[in-house]
Each structure stands twice: as structure tokens, then as C-alpha cells.
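The chain below stands alone and is given in C-alpha cells; this is the form predicted on its own.
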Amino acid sequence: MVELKAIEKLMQKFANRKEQLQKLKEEGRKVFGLFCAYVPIELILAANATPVGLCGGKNDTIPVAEEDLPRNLCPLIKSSYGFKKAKTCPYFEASDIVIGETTCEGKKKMFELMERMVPMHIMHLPHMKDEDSLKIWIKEVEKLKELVEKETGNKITEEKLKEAVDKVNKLRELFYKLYELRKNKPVPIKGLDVLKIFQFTYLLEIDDTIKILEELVKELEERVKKGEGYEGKRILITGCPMVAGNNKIVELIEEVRGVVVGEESCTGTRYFENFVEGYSIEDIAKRYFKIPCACRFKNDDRIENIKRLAKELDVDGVVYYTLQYCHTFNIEGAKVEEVLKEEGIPVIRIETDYSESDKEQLKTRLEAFIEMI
């Protein structure tokens, strides 16, 4: 098959992103660093500012983080903190302010240390899903709007907000099209390529990402027409996010004759599912409040989503992926495993970190799982 030109352009944009951010800052643009899919980027875009995801997917920065943080802590948290402490992440260094959120206890307490190194604003995410919690979240989004206006000096007008909402909804629409194309057999794109798209979407300018996705969708539609694609046992990954640099599990699955056709994670469907339906702050808040992260209490929506995705994508099995010491996703994995088994959907639970030490062991387990199904 001919290589996807859109993926080549994606890699080029990623390679040039550091210089692009420097140029934007020289022009007076404010940069907001983000950890999480819960931060409403529409507000940042509406103030003519740049949202950018932060580094946190490498093992290299963990030793410096462990000078301050306990070893038995999620590697994503340690890696992120280490990147900032070592000043080796261009996105951290470009950020005028970093937006955090109370998704888990580890991140929340890490932020108390990180705010000594960079200005921070923490959004309080209620873990319940009732109406009272929604009201709290709407107020948090309103506070974010005020902060963004103050930091940028730009008023978020109704016109600018509408433009930003439409733009981010356009991005979501393109991801929905990508999701639909992956239902085809053979699947027209490798899971590793899709993972990189999600990872780099957090890092790149939204206009660049939209152009790349538009081109990618056309290329994949051509592959589907020609019957081109990748064969193998169809796998859905669910669990912790895989931020840039953390590709180990997808690489291993596709090495042992699996093909990843879907990701129920924040580097997957949780990033793009649900449009903002309206142009008010409340409309924006409601969309983000629906994200079914495992940090939420009685998270049945997520379990139903996994069942739905497994059936819509016609998967042969599910890989439930957890980072070591991520207790929220690990504990919720027990409920997910139970439900999938009741549905007759094969599932394997994988717990790992960012090191290479368990790679051969994981490869053996995944190979056995794929042969079994």
C-alpha cells in the first residue's frame, strides 16, 4: 500500500511545533498548557490563545521526578513532573500558564509541587454525576473563562465563542468519520498511526490538525474503495490514556498479528465523543461533564460505551490497559472485565509502566491472547 501522505504531514508538523510555538509567542499569543481532555479548549481558542498538551509519556524523566515524588505513583504523573523539573519539554517551557484538574489524587497533590515551577490554575472536577455536581462544574468553566480573559487581555465575545465551538466540533466530526472508516474489513489504517494522530492532536494547532484529518479521511476512503487495509484479530483498547511517547502496548499488539481498531481512552473516543450543542458556557460545560473518565463515581456510562464500541467495531477482543498505580482505572477494570465476559467478549487486563523491562513478557501474554481468540 502507498504510505498515507496525511501521516507524513502530521509528523512534519510535530517536528516543527517547537519553532511554531516560539513564533506565536513572539507575536504575542498566550499559550495554555493542558494535562487533560476535561479542559474546554473552546474558551482558549475564543481568546485567540493556543492550547497545547504537555509531555508525560517518557520514562527518561521519572528519576528526576522521584527526587520529590514517591516511586509507587502513576508513571504519567511522575513523567510530567519530571519533564517540568528538568525543563526538557518544549510545551511546558512555552506555556504561560498550566491548567490542571482534580481527576485523581496523585495529580492533585503533584500540582501542589508543580505550581512552584510554573503558574497554574486548577479546575475542580466533581466526581459525582448529579445535577448539583454539574452546577459546580459550570461554575468552574465560568472561572476558566474569566482566567483566560485576564491572562490574554482578550474578551471572549459571543461571536468568537461560536467560531471556536464550531471549529472544535468540526474536529470531532472528522474523528467520528475516522471511527466509522475503522469499522471496515480490512481496516484501512493501523492502530499505531491512529494513536499518533490522537497524541499529536493535543500538541498541534487545531487548524493544522483539521487539514490533516480532512486529507486522511479522503485517503482512507480511497483505501476502503480499493479493499486495501490491514488484516488481523480486531482489538479494542480501553483504559488509561497513552500520551505522546507511550506507544508500547499498541506496538506489541500489532507485532503479534493483532490490529487495533478502536481506543476507549482520552487518546481515543473520550477525546471526541459528544458535540457541544449550543454556544453558551453552560452548553460547553455540559459536553465536557459527560466525559466518562474512571475518576467519576458509578461510571456506568463508560462500561456501556465499551460494550457498544466492541459491538460496533466488531472486535475479536478487548485489551484493558492500566498504568501501574493508576487505582481508578485498575479498580474499574474489574467491573469492565465482568461485564465483557457476560457479553462473551474476550478480554485481557494489562498493567505496565513506561519502561522496556516487561516488554517480552507482555508480548508473550498478548500473543497468547490473540491466538486464543
The other form holds:
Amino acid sequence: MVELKAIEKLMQKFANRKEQLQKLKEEGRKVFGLFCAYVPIELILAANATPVGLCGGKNDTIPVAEEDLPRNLCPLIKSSYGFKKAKTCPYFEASDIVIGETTCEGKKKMFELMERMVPMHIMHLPHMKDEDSLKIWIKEVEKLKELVEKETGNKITEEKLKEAVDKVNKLRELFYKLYELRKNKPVPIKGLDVLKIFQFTYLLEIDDTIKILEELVKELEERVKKGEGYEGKRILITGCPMVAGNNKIVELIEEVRGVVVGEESCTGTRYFENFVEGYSIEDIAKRYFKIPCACRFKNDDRIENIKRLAKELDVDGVVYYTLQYCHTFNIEGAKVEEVLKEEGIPVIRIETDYSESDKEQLKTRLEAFIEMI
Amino acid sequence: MILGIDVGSTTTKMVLMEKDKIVWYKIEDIGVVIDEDILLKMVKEVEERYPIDKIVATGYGRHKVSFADKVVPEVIALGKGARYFFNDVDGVVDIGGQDTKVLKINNEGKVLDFILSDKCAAGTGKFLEKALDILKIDKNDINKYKSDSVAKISSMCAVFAESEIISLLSKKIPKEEILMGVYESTINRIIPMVNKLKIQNIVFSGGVAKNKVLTEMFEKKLNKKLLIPEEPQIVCCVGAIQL
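We have the form predicted on its own; now please give the form predicted in complex with its partner chain.
And the full complex, kicking off with our chain again.
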């Protein structure tokens, strides 16, 4: 099938992003480096600044990170730290300040070391989901607002905030549309293309992403009308994020006649699900508080989400993906597996890192799984 | 007749079948590093004696057999092969060179669920081979080494287990006791996999199933008999032909 024009544009935008950021910075724009889907980008956009995602997805920077960090630590954390230490990530280097949050133990403690290399602000994300915790989180979002205003020198007015909320909601709406289109059989877009969209959404200007997604939706609607698309066993991926540089599992699944139709991950539904309903700081905080990351205690809404997605997208099987040493997602996998088995949905657990060494073994496993379902 | 070729990580297996009967088989001590030329030569030798209608490839190096008419994943083949050798089975444990596979299968040999040991070598044939190397025990003599006392090897990691074995040797612990410890640690890795899939009537396949001492210990720990074909190394290959 021919390459989607919107994906070509996405790649182009990505290729030019470094220069674009440089130019924006020369014009006085502040850049905020972010580590997680929990940081409300509305506040950054409302202050006329640019948010960029910093999570590392490459193996190259892990050895330098291991000079300071333990070997048995999640590759995403090591890769990210390594990028800063080696100064090889243009997004990191462009960031005036980095926002971290207290998600998992590994990240939290890594930030203490990273703070020595770059200015950082850490948001306290409570791990419980009760009302008292929500209050803490609202306060944290308020603090972020103050920080952003101070850093940029721009006041976040009601009007500006409304504009930003509407814009990010618009982006979310487009992602919902994309997911709606993926319910079609054959599915009009490959999983690998969607993964790239999520990865680059973290990196590009939001206006550019919105334009690309609008075009993409149109193109996909055309494909659906014509009945064009990808056949194969329909797979839902759930688990750890697959940030830029880390496409291994999706590539493998699609090599062995599977097609990824959904991803319950931070490079997937956790990025866009739930709109910000209202224009206050509290409304914004509430939306982000709901993100069902495994670092939270009693994260049962994630399991419900997986069940729902598996049904809505009519998947043949679920690939539960964990990065090595990611305890939270790994442990939560036991519950997810249990529930999916009760529902009669086949599931395979895959644990891997950023290296290429296990590619053949993983292929064997995924091939057998896809053949089995 | 159908020729099955199973290119494993450490050995290559060839089986020739006419309908449901095994006509001929061969196990070569070379695995995934095998050259396609050698494979072709081996096939030619078979062809000189028997008519081959179709070639099926499986195993870790299955994609090396570019001349195969059909390529099947080994996990799927293994389930089918286990069912070929035995009736009333619902599970398979296969200790291969590269990994250990535990399968739950239905009455037709279709795989319902499976677990593969992770990318670490503990609990695999490679780990056992490595241990034999350190203990300087010939692979063909393993069944001679047996002991009632079992040395404790606590490390789950093959690399650390290696240094543990060396330290046991330096403490003058008898080789057979250490070897029993190695078996125990291997089995202890596999039992949770068996429990997780809740399988009862289990076919034990792969080269390690030829190890009588290990098998006996395994059966004792599982508290049941394992079903082992006369030649446990060709189960996967036979299954590939049957698919």
C-alpha cells in the first residue's frame, strides 16, 4: 500500500524540527522539557511556550548513563539520563527547564541526579486516587502555573488558558477519531505509523500535529470508503510507553502478520483519553489525575480500559509489553492477564529492553502467539 | 513423503515421514550457525534414497531454510508433535538450547497458551551445557553422575550460577552433588511455568529429556510421571510435518 501523505508530512516536520525549535528560541520562545504524559501542556502553551517530550528510546546512551545509574534499571530512565549526560538529544539541549514528576521510583531518584545537569521542577504526583490526593495534585498544577509564568515572564490569562485548553482538546478529539477509524476491517493504518504519530506528537509544535492529524483522518476516511487497509490478526498493545527510537515490538508484530490496532500506553490512549472539561486549573488537573499509569495504587480503571478497548477494537489478542525492570507495569500485568483470560481474550506477556539481542526470540514468541490466536 | 527440518539453536533435526509414519530421522550437532549449503547437501542425501514431496522448516533458524515449501513457528509445531506421540496430553515442557517452552495444548495438539523462559539462560539447555563444561563432565556420561545430596545453587542467573559452581568446586563439594544442584535450579525455574498453565499430562521434549537423572528429579518434584518419546529431540520437527 502507498505511504500515507500525512505520515510523509509528519516525517518531514520531524526532520525539520531541530531548526524550527532553534528559530523559535531565537525569537525568545521558552522550551519546557517534559518527562511524562502527566504534565498539563495546556499551561505551557497558554504561556506561549513550547513543550517537548524527553523520554529516551535509544540504546546508544545507556552505557554512559550506567556510569552513574545501576544496570538493573528501566532502559527508558537510563536512556533519558544518558541523553542529557552525553548532550546528544536536541530536545534536551533546547529545553530551558525540565519538568519531572514523582511517578515511579526509578525516575524520581534519577531526577535527583539529573537535577545537577539541568534546571528541573518536580511535580508531586500522588500515587493514591482518592479526594485528598486530588487536592494535592490540583495544588501541584497551580504551582506549575506559577512556575511557567515566572520562567516565561508571560501571564497565563483566562483567555489564553481557554485557547490552550480548546486546542489540546481538539488534538484529543482527532486522536479519538483516529481510534474510531481503526475499528474498521481491514484497518486503514499500520500500527507502526500510529506509533510514530504518538512519538512525534510529544516532539512537534501542536499546531503542526493538529494539521497533520486532520489530513490523516481525511485520508483514512478515504481508505475506509474504498475498503483499503491492512489485514492480519488484530493486536492491542498495553503497557509501558514506546518512545521515539523504540519501535521493536510493533515492527515485529507487523512482520509476523499481525496488525496493531490500538495501544493502551502513554504513546497511545493514555496520552489523549478524557477531555479537559472546563477552563479552570482544577478542571485541567482533574483530567490529568485520571491517567491510569501503573505507578498509581489500585489502578483498576486501566484494566477496565483495556477490556473496553479490546472489545471496541475487536482485537484477536493483547500483547502486554513491559520494559525490563519496570516493576509497576510488570506487576500490574498479573491482574490484567487474569481479567483478559476471564474474558477469553488471548494475551502474551513480553518483557524486553532497547537492545536488539532478543529480537529473534521475541519474533518466535510473537509469531507463535499470532498463529495460536 | 514430507521432510521436516528443525534448525534449533544448538542442533539441527531432520525427519522424514510418510503419512503418519516416521521413515527416517537424523540429528546433527550443529544449530543455527549451519550453512544453507550444508542443509542442501543433507537434503540431497535424503533425496537420493527417498522421494521428497514437500519440505517443512521450523525452529529458531527456520528462516535459514529458504528452499522450504512451508515455514512454521516452533511453538505451534511442538504442540502438534507432542500430540503425535501421545494421546491424552494437555501440556508440553521443552528444554531447548536457547529457551525453555511450556505449552498448554488441546486434544488436537493446538496450542492454547504458552510461556517461554525469558531472555536469560537459566533453566535452558545452554545453562546445563555450561555447567558440564565447568565441571568437566562429558555430555555422554551425564547419566553416571547421581547423588542423594544436592548442593544448593541459589542464583537464578546463569552467569552468577557459574561463579557459584566454581566456589562450590573450590570447597571440594563432589561434582555429582553440584550437578544435582544445577538440575534442581533448572527444574525450579520451570515448575512455576508448569503451575501457571495448570497442565497435568505433560510431554517432556528436547535434548535435556534424555537426561535420566534430571528427569527423575523433575518427576519427583512434580509428583507425576512425564511422557517422553523415544527420541525427544524430534518432537517439534514431527509436529511441523503434521501441521
